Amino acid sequence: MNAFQRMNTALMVDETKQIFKVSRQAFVDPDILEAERTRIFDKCWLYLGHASELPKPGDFVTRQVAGRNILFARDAKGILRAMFNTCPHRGAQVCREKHGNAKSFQCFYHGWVFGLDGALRSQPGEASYAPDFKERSTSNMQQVPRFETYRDFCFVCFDRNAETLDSYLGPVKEYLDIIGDQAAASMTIVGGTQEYSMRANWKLLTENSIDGYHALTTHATYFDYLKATNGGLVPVPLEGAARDLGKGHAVLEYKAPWGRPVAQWIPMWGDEGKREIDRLYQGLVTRFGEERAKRIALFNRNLFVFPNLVVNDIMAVTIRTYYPYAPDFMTVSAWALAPKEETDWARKYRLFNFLEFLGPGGFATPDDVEALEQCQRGFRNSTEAQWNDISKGMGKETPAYDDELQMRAFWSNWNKHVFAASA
């Protein structure tokens, strides 16, 4: 019996006490990373893309999901189509573009060809196989078990009898909504996939993507380089509240002083600038009247999705998913979301925003980086320096924004599901 098999639970928790601590252990245990494969990822809805990435039948991106290899395409009617992306007659992986459009696609290996929708069209040697070969379910491309979308966001489930991606998402709904409630028409992916990789522990990304705490301090040279630019900023304070949102979900939603194209003006903007922020938010006000437009427009969210996708909607909107290959190895994928209508002026700013704090090469991510990889260097004392502390803002009726809550939810539900098994 290895040390996982022997606990039944990472948390230290005492609410009498406002204590609430982290095994270091969750960070380096090989067994950890298996059991939230085969409890976590193999269970739970995982983002696979956005609809707009897939505008034209034949439109299709491969990505790597949980270890799996997805076929994520538009097929002839039209239809969203998610299908493992292997040859059901020796397995070899059929598509082998990253992105494109396509009439069918042909496994290079034999030469089978599989339509839009993952059907059989033909294979050389036709006359030797059975007359209903082709109209087996079994000589089709497999469909993944569970494909469902919301305001354009989609989800895969590995898990056959996983409750509906409406019931799993809950209250996250309601973020989504905002965020989507951006566009007049309707939201687009922005060129393509930011890709990266660091040395850390995936479960340091959910902490890092919905803390707070962190932003002045790690992220101190933003801030200042904002000070320093003329008409960078506005007098608004970084103020507001973290919410629980159940099942490991999560968002942190505030005020904060930068400019952002949807729609809070900063004096660099300039004339033409404040010109297209009002009209913006007019138009706000009009499809959804005051309150909801201040909501939508001056409002910053870190929205959470549990286990690993993050919507951040503030000087740009980006979503950001990410994978362990190992206990202290993760891959990254990032992309910026947009209204598809906005003007010139806006996706301009927007996109710099983008560039400037959330991209690889921005303020923030290398900043980020560098604070994960030390904390995962840092867990190399864990086994006698054993506890992370995230007990900030215990018993308060609001959590503040820079408060952990939302990093306590995450970590009871994936507790729940790592030890459900063990308890």
Second form
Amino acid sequence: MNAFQRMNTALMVDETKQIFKVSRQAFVDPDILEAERTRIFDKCWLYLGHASELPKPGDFVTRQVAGRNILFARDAKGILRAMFNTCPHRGAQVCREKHGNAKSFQCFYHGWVFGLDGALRSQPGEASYAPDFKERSTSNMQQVPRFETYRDFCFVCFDRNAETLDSYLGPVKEYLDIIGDQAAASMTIVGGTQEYSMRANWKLLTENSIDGYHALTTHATYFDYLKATNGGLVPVPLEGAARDLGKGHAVLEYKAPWGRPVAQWIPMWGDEGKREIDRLYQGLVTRFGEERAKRIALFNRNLFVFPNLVVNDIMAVTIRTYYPYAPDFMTVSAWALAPKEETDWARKYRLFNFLEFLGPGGFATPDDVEALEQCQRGFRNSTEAQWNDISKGMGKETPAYDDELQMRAFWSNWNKHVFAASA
Amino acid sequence: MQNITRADVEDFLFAEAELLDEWRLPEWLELFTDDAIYYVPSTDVPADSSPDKNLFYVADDRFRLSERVKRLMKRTAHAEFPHSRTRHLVSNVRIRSCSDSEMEVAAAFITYRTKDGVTDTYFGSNRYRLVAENGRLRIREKRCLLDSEGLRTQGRVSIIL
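Return the form predicted in complex with the partner chain of this protein as a structure block, the form predicted on its own having already been given.
And the full complex, kicking off with our chain again.
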């Protein structure tokens, strides 16, 4: 019996004493990772991509999702498809490019040709196959069992019996709506993908992405930088709330002193920026009324969708997803999302904002990477030093954005999945 | 700038590499003009893309570049404290074009970074726009084109490439 089989929980919880601890085994044990693969990543809805990445018929991207190779394409009729990128004949990856536009997909190994919808069109030596071979569904590229979208966010699920995406997301939709409503027409992924990795457990990035407590210490140099920008900050205090959205999802919603291209002006942006931000804000008021416009424009949101999607609507809008390759190694992919119709000015400052804080070359993310990797090093002591503490804010009626309610929401649901069989 | 030879450019780039490897970043910053830019584009956009319309890894104007240097020299730049050890290797230096006021230079690079027992390798091509100011070469643009597919397995660009 392995260590994981002897466990039936990774949590130590006592509400009255306000104790919430997580076993560090959860970050290092290969059997835990295996359980996560089968009980979380094989069961939950997982982010695949954004519909705006495939504007025209024939557009495609190839992507890894939970270890699978997925071909994400828009077919000739304009319908989005998520297919396993493997030839039904002998298994080779059919599409070997990262992105592009195609009229059909051809497996180079034996030359089978598939339509954009994955249907087998032709293969060399057709006469040698059974007469109805092409009509059999098993001759086609296999579709991912479940593929659904919400406001252009495209998700897959490998569990045929899973609840609908709509039901899975539940209250998350309200926040995706707020983000989507920033655009009068639609939101689009900006060109360029940030792909990087961390030598740390994937759950550390989940925690970090919704952790409002570490900003002032981990990101001290970023705040130094903002102060040096002479007008990079406005007198808005960092304050707000954390909410448990159920099913492991969580959100932080808060005000912050940095500029938001939709739509909080900072003096550094000058008169041109002021006109632009005023115009954007008026547009929101016209479309949604004063109250909702304020919420969209003046509040930041760090939205976490269980198990591995983070949509940060902060000084820019980011989409980030990540996967474990080993207990101590994950890969990360990140994109910038923006209103399709925004002006060159707004796009430029959005990306400027993104880069000064976010991403592996920003003034903040490298320090997060360092923190996570140092935690993973700390877990080498986990045989003796066994527990993480995430009790901050327990017992409060409304936990603050820098409390740890959102981590507890994640871990409670994670625990339910991983130890489902032994419960 | 017609009288500047490839050997002059190489000396300049080798000296830049030395400043970076010795963490003399404030001196390194002085190699740049006041209107300088330093770019590391993401690896799935064309080499000549604009950071105004595409997501990069790094897109610094001179102000942010100087702030980057300030940051990296602090103890609170946790990603680089203690400093990692690096070795910037510069090779295949070519003068691609040269006018009276500016020259375009391409150079291959390999940069090794070691910290906490882990060594990362960054490699690619640096495209420079160089100018002469008061008889000295200066960098107006350094565009660092990574050859790797994304930044895996490095995870961060917390050094200057």
